[in-house]
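Only one chain is shown below, in structure tokens, and it's the form predicted alone.
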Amino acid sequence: MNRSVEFTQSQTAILETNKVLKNTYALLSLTLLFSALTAFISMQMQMPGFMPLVSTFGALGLIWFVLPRTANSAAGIGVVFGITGLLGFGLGPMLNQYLQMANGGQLIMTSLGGTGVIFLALSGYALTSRRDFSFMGGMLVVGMVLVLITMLANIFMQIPALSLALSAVIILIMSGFILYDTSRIINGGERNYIMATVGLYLSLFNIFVNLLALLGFASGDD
């Protein structure tokens, strides 16, 4: 009887995990498309250079103050689209700047492709190996705190090489977060697909932006 109960509980857990994964990837796909749309609108509107900062603060406000209160309701989906739409809109000025370069369009597409490859490879590995990457959580948070402190310091120091090093480190940390977040879903640590979507989206967003910066420098146009 106990074995029967355990089997039933195991099957229920597997079904719940598959449901969270399905909903997360579905919502993530929609939010990525929505971000692309808002970025295109921002580009067409020729938004000024301060827009990325405004959009970032707006998105952070939603993440910190609104998302925790709505993550367990249908309203949370709207908040997710608000966050991703704002971040996408903030990309407009940067993308326009790259498109003014001779190979800007190629750089943007390469960065998009590279981001996709990184995500598919890491999430695929986490899904197939089913390893528990929860041990990485503390290290990743500490790494991000150190990166933020260094970024603030570099505002005053203005060292280009340090900016590039930070971009590389951010890509590594966000790659770690993809493993960590996917692992949490698989192993039952994350049952809220709205929160899972936001976590994965932020990793993809930061990988794309920083990979684009590195590619721009490598091409000699940055």
Second form
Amino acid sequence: MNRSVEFTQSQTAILETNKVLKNTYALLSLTLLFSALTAFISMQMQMPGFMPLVSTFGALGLIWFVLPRTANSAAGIGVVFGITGLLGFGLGPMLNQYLQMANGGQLIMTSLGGTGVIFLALSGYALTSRRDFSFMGGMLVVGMVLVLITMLANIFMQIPALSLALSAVIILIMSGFILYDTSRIINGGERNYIMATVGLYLSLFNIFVNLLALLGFASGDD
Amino acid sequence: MDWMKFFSALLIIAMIIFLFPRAKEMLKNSPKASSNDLLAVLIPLILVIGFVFLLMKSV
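The form predicted in complex with its partner chain, contrasted with the form predicted alone above:
What follows is the entire complex, opening with the chain shown before.
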């Protein structure tokens, strides 16, 4: 009798995990498409150079102050679309700048494809290995704080090589976050698909932007 | 005064202020990693570096 109860509880946990995974990836797909749409609109409207800053402020405001209050309700889905829409809208000026380069279109598509490959490979690895990557949490957040401090200094020092090094480090940290977040969903640490989606989206967004910066440098170096 | 630099710096400071307490708390409460765990993370990250390097060579 006890064994059948344990088996049922284990089945329930697996079903619950699969449900969170399914909902997370479904919402992530929709928000990525929405983000691409707002980026396209921003590009067509030829938004000015300060737009990324305004969008990022707005998105961070939603993430810090609104999302925690709405993540357990349907309103949270609207907030997620708000966050991803704002961040996508902020990409417009940067993408327009890259399109002015001779191979700008190729760079953007390569960055998109590269981001997709990195995400699929790391997610696939986390899902199939079912390893617990929770030990990475502290290291990743500390790494992010150190990167932010260095970025703050580089705003005033303006060292191009340091910007590129920071881009490379951010790609690594965000790759780590993909492993960490996916592992949390599988191992039951994250039960809220709205929060999981925002975490994965931010990792993808940052990988794309910084990969584009690295490819832009590599292309200009020829 | 370069307003873009000022507001960029403000944004980054806000992110640091938000993340710092979380970083402290997570460092304190995260489980310790074994050498197998670290290897399980290092190998995919090295592959990511290699892949990014390949992409940079291709453009």
